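In structure tokens, one chain follows: the form predicted alone.
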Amino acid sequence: MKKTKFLIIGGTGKTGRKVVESLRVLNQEVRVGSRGAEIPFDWDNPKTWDDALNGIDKMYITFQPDLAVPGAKDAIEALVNLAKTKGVQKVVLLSGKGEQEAERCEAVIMNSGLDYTIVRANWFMQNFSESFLLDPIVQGVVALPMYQYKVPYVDTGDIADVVVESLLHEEHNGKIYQLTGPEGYTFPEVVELIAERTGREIEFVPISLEDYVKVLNSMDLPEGYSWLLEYLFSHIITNLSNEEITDDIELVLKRKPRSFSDFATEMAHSGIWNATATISE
């Protein structure tokens, strides 16, 4: 019997990397989709899609940096109208909770007459360890807008986890999950919570989304990300669906997902967010 083959677009990302290790795991024949992989895949570079493509039979999507950008549907719509002629039997996608646009790229997937699941994530509990709320922790000063709303953080394990559950088992298919951690917290409580966790004196600054933005737009920030950013907060941590937690995980993986605290816990032993580390990239 023919092995299943399985591309991860955004193999190397915070998801991704973490579903092609526990494929391999499971001894799963597994493609990294990349711009540095051995067989390259680049959003930005269509003709890299083909030869990406040639041979799998489900795939999981990530896109990138968000499917609210400008662009993104036509890209999904393009990617999954290629792989429908490779033979690509079922897909896998990583959306946002709460975000409608977002909600028209899954449309294209739930349409294109494959077998999905499609995986709504709330917002990632690595954005402050792995992303754009790294530096602040590091430099002790949190200056952020939207900071009354609760937001119960995921694991991108979690996700991961959920993912290749839904890669590897029919019963997932036509699926959506909704995935969140177990409880809430505001932008100030996670600053309080990091800085016992780490014994670090870590201040937080509320301003408002017209000075965030400012800043960022006096920031050398890649194309599109300060819009990105502006948009996060105007119109999903504001999203009162994003406050709402979801069983969806348990459903899913038959346990409990992580939370908060056991991954400031974890991420405070590191020595991720002491003063003197080297602030990542």
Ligand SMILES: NC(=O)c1ccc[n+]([C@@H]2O[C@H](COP(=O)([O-])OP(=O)(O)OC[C@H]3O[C@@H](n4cnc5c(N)ncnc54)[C@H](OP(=O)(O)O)[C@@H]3O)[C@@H](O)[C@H]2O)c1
Contents of the next structure:
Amino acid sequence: MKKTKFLIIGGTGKTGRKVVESLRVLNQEVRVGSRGAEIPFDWDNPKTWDDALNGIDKMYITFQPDLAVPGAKDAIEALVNLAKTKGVQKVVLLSGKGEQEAERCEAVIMNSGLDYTIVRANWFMQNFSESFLLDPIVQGVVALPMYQYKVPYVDTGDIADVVVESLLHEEHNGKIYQLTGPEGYTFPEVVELIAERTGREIEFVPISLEDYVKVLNSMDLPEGYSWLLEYLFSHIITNLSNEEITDDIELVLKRKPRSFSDFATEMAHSGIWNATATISE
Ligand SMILES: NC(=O)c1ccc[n+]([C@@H]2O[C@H](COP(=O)([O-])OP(=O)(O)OC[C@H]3O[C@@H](n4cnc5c(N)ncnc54)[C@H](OP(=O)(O)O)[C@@H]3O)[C@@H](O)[C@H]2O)c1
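The form predicted together with the named molecule is what I need now, so please give it after the form predicted alone.
So here's everything in the complex, that chain up top.
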């Protein structure tokens, strides 16, 4: 019998690389889809998609930079149409919880006729260790707007485990999973926790969204990046339904999600927030 072949788009990214690792441990046949992969896949160059999809049965899609950006729906539509002609049977899509724009992309997949699972995630814990919130933590001053909202950050390892389950088992077909961590934290609470775990002084500075956007615009950021961050702060953090805590991780994995406290302890010990800091127990 032919072995199922998986394409993991964004397979070296925050969730994708964990999906790739887990599938390989399970002796599955996996192809990484990214610009730097052996068979390159580039969202900005559809000519690369055909080769990347050759022989693929199931795929995990992480879109770049975000399903909310203009053009995302058209790109997802074009990829899914091609995937159907290439014999792909199932798609697992990483989406954002409470993102209306992302839901338009989800609908493309749900109406495609392919088997699918939609994985809607809240903000990642790893935004503080592998993304745009790492630098301010390292510098010791975190200035952010929307600091009164509680965010139930979710661990990318938990997301990857749900994705792997969904890719491997047909009982997850047609499901939408909404993934959150077990408790919500405001930005000042996150900063306080990281300061405590690292033994460092880290200041939280409350600022308005307007001032935050002015700072972003004064920086040399990739095109569209500051628009995207403004959108995420004004539409996602402020969406009160995103303070909700779900039990979908436990439903799928039969175990509790990782807590932000455990994440903070582990990252503090890794030294990523300050190589020279003394770690508090
Ligand atoms: N961060 C959050 O809190 C959050 C929450 C909910 C949903 N999401 C969604 O998560 C998705 C991102 O997933 P992620 O965080 O796992 O990935 P990530 O770490 O942002 O992605 C990096 C991966 O994408 C590849 N990549 C970058 N640009 C590419 C392009 N133009 N074409 C093809 N591949 C490209 C990179 O490899 P190469 O450099 O080799 O191309 C790498 O494999 C986004 O759609 C975002 O909306 C994020």
